[in-house]
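As structure tokens, one chain now follows by itself in the form predicted alone.
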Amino acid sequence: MNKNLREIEKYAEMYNIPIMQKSGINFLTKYIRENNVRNILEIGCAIGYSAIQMALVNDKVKVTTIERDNERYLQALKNIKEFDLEKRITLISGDALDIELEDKYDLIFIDAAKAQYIKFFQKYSKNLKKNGVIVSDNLDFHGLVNQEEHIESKNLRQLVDKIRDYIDFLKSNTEFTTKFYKVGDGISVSTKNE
């Protein structure tokens, strides 16, 4: 593994910044490689870890990524620069719900505020190319989605309920067919029905 990636992982651990689990990022990069994905929109950049990993799959991959936290945005810029990926990763500072994009993408990756997943999905599905997919992370949420009895905090329970609502939304969405994978922290892949 690239020395710099390891440094990003250490930084994330030190400052308690959520980044994708190893098996999750491996699943995602393998999917990108096998399905010849070229154009990606990521909602929730954090410090650039997954955007960098996705861009490293192939030098034809372009990533547009959105981050609303200014400190993380600046750290992501720095990390992207260290990998010389500024030409292939476009970082947008702001709240994804306030941003309007015209481009179309092969893959949209949702990994931001869990409570807003349905809104992100609804807002950005219009930016999906024909045969494109929407990938969502954290659907197990550290195993809590299926272990509600272990949740003490009211806020955490509300968040878990929101993730459950999102899973139900995906299952009942007639415009998309969604497959769920027990990998990383729980991943779904939603394909638009023709």
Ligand code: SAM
Second form
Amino acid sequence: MNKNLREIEKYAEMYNIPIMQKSGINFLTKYIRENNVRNILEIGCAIGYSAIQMALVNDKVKVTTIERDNERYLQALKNIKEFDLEKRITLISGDALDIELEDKYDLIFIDAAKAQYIKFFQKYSKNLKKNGVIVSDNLDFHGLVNQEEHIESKNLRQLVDKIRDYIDFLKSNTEFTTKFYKVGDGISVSTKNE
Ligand code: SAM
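Structure of the form predicted together with the named molecule (previous: the form predicted alone):
Complete assembly follows, chain above in first position.
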């Protein structure tokens, strides 16, 4: 291994690429370790930071991850190679809403365009194994979800409304039970009801 995670964090900071907060990724990797998660689907790879961290939990973990931005996709390929994880991380280039996957996963991690979260959840819940979970990040959206009155930009307010819609969708979903955690930027874990 000739690259370290700190270098990816620095690159993300330098080029303004959103990656998971430390406490969020620690929560996710702890969940993977404690629940013996093996097969993961990630929607929103960016430059591979969270995919690499998840794959590093142990050598049984396999990650499939999707990224639609070509520059980030290429950087992620490079990072995955530098960690020697090409055999355990499959990177797919494209829009997650256009891609069809047959495989089933223990954990599906949604960390892509916030306005599309309901669509990602509806599209990919068929790819969840029995007893699998769907984890979503950014449900606090930098603290803005509970402080809408302070948002002046119309676009930002619309985005925050979409996240609120997603939270309502999760709370009222009768097929899944969702727990919300105030870690990182706000994480939810949705489990399919028996
Ligand atoms: N999970 C990454 C990490 O923590 O290292 C960060 C992902 S970043 C927050 C979100 C990424 O999702 C962006 O790079 C964006 O290009 C990608 N994205 C957004 N919508 C997408 C879509 N519909 N399909 C695939 N990728 C998407």
